[in-house]
Structure formats: structure tokens, C-alpha cells
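Read the single chain below, which is given as C-alpha cells and is the form predicted alone.
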Amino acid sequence: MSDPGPILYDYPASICSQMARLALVEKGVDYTRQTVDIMGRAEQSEPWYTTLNPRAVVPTLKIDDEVVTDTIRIVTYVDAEFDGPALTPKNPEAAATMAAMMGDIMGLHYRVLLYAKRLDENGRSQTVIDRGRFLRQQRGQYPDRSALLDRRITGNEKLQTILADPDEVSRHESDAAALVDHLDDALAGRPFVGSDTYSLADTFATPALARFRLHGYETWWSDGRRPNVAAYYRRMEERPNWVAAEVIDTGDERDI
């Protein structure tokens, strides 16, 4: 049997999956994808997948017998282990700045942003409520996965609590807007995030901005606001790897 090469287990609209795909295509890695349906079928909770990734999240990268999880670890591994253009600055200070930006991007609560503009008058999302009901059904059907599903049920309940509190929603939106301010500063006089060359920071910033646009926050860099981010976003859309990595900035909440 021929070697399939690197396999990325992902979900098309997952922001973290987009980050991993961007790193792989920017490095020119020949890889294959296996979709993990994290929405309709909750395949991330199935034993075949949790054997690969005990946290039951996407993406996961498998290279021969080696399995790499966690998005930052995946893109760092891809940059270090595969041929292609370096995506980490050689200067230690610049590399540290890049890593800090990646951490800031990963630190946002994207699910709050997803539902914040889609709430009823009581601050509820029927999609989130339905998801919680589905998770509880899964727990009853698969008691062997109870620990994993209990964590997801708790997370779903916390999300519902946040969404019902306008001040909490506003705080998360402010955190995201502050990140866009940070990106605008990092792009001042530079074509890429904090650098003259494309780096791992860009593999994170691009899907993050795409996700903001998808959720209706493009106003953060329109009408003259944050012009560096606005110009950057246009440049990233024009890169061939935007299409190759399937960066997504339009869609419906049930698809993402």
C-alpha cells in the first residue's frame, strides 16, 4: 500500500482547521484531508477520532505513526519539519512577537462572536440550545464517552450563560476589536503581520479576520477604520493560497 503522506483531520469551516491548512499550503506540503463532521454527526466524539485526539477537537495532523494535535503545535511542526519557505522569523525577538500574536488570536471566544448577532430577545440561541440537547442525548446513548461529553455539556451551558449577559457579550466583542487594533498596529508599514515576510502569524490572522467578517464585524475595518487591516485583508484574499486553503468568510451558523 502506498504511503498516503500527511493526513489532516479537519472540518472545512473550523477556524483552527483553516489555520492548519494555510500553514500546509504555504509550505507547499502535499497532504490529504479527512473531514471530521463536528456538527451534524459529532464525529469528533467517536472513539476512532478520540484515539487520535483525546480532546476531541479539530484539527489533527497525522504523519506516518506520529500524531500532532493543538493548532499552534501543528503549524509549528509543519514549519519545522517540512521543506518550503520559513514561516518563523530567525530573529528571536520577532519570533517571540509572532508567537504572542498567535496566542492572542487563539485566546478569543469565537463562539460568542458567532452567536452574538443571532440572539433572540432573551439572549438565547436556538442553535446552542439544540446543541446542548444533542450532547445530552449523546451522553445517554454513549455512556462510555460520558467524561468527554460532560465537558462539552458544561461548555455549552457556560456559552448559554455568557450569551444571556449583554455585558459579557460586549466584553468578548471588545476583546476581539482590541485584537484588530493590535493587528492594525502590527501591519503599519509592513505587508504582513509584524513582518516583511509571510509568517505563522498570518496563518492565524487571516482566518481570524475571515471569521470576524463572517460574523458581521467587517465594520471594524471599513469606512476608513483600521486601514492597515483593510488593505491586508484585500491582499490575503488575492493570494492563491486563500483558495487553496479554503479560507471561509461567508456562510450560515449551522455550517460553522
Ligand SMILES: N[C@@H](CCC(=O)N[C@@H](CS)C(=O)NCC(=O)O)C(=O)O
Second form
Amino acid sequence: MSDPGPILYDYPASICSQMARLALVEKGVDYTRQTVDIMGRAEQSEPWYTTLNPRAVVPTLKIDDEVVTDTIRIVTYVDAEFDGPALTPKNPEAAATMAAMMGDIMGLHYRVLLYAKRLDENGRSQTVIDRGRFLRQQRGQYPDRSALLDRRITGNEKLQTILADPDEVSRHESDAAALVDHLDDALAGRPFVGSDTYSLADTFATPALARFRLHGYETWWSDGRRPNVAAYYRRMEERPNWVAAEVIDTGDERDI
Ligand SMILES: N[C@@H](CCC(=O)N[C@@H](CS)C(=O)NCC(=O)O)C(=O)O
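Target state, the form predicted in complex with this ligand; input state, the form predicted alone:
First the chain shown before, then all remaining chains and molecules of the complex.
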């Protein structure tokens, strides 16, 4: 059988999948995608996938027999192992700044931001409640997946608790807005967030900003606010990798 080359197991709208795709596209890697339906069919919990990714999350990159999980590890691997433009600054200090930025971007609670603007008058999201019900059904149906599903159920309950607490929701929104401030500062007088050339930090910042826009937070960088981020966002939208990596900044909460 012919070598399939690198395979990215991903989900189109997942923010982490978009980050991995941007890194692959920037490096010019010829890869194929296999969709893991993390929503309706919950394929991430199926044994064929958890064998690859025991944490049952996307993305996963497979190259021959090598399997790489965790988005930061995936993009770092892609940058190190494939030809193409270097996406990590050579200067160790700049590389450390880039890594810190990536950690900050990854550290936000994107699900809170997703549902925060779509709560009912009691601070509840029917989508999150339905998801919890679905996870408990799966827990009954697949006892062999109980450890994984119990973690998911606990996560779902925590999310419901956060969403029901306006102070907690505001705290997560403030963390995200502070990140946008940080990006605006980092972009003062330079075209990219991590260095003077496109870097892994841009593969993270782009889907994060796209996600904020999708969730209705574009006001953070419109009407003269955070002008460096506003100009950066326009530049990133115009890059060929935006389309090639399928960065998503419009859509419906059920798609993601
Ligand atoms: N730290 C992990 C996080 C991955 C992650 O949370 N992926 C999300 C999509 S962005 C996912 O698979 N969610 C499905 C689920 O949690 O059931 C990484 O960087 O790969």
C-alpha cells in the first residue's frame, strides 16, 4: 500500500485543529485530513480514536507509525520536522516569548466564551445541558469508556456552574480581552505577534481571534479599539493560509 503521508485527525471548526492546519499549510506539508466528529457522533470517544489520542480530543497528527497529540506539540513537531519556512525565531529569548504567547492563547476557556452570549435568563445554555445528557447516555451505553466519559461529565457540570455565575463569566471574558490587549501591544510596529516573520504564535493567535469574532467579541478590536489587532486581523484574513487551513470566523454554536 502506498504511504498515505501525514494524516491530521481533526474537526473543521475546532480551534486547535485550525492551529494545527495553519502550521501544516505554512510549512507547505502535503497532508490529508480525517474528520473526527467531536459533536453529533462523539467519535473522539470511540476506541479506534482513543488508541491514537487517549485524551479523546482533536487534533492528532500521524506520520507513519508516529503519533503526535496536543496542539503545541503538534505545531512544534511540524515546524521542526518538515521543510519550509522556520516558524520559530532563532533567538532563544524571542522563542521563549513566542512559546509564552502560545500558552496564554491556549489557556483561555473558549467554551465559556462560546456559550456566554447565548444563555437563557437563568444563565443556562440548553446546548450544554443537552451535551451533559448525551454524555450520561453514552456513559450508560459504553461502560468500557467510563473513565473518559466521567471526566467529560465532570467538565460539563463545571462549565454549567461557571455559566450560571455572572462574575465567573466576566472573569473569563476579561482574561480573553486582556489577551487581545497583550496581542495589540505585541503588534505595535511589527507585522506578526511573535516575531518579525510569521511564527507559530500566529498559527495560534489567528484562530483565537477568529473564534472571538465568531462569538461576537469583534468589538474588542473595532471602532478604533486595539488598532494593531484590527489591522493584523485583516492581514491574516488576506493570507492564502486563511482559506487553505479553513479558518472559521462565522457560524453557529452547534457547529463547534
Ligand atoms: N490540550 C489539547 C486540547 C484539545 C481540545 O480540547 N480539543 C477540543 C477541540 S478544540 C476537543 O477535541 N474537544 C472535544 C471534547 O472535548 O470532547 C490540545 O492542545 O490538543
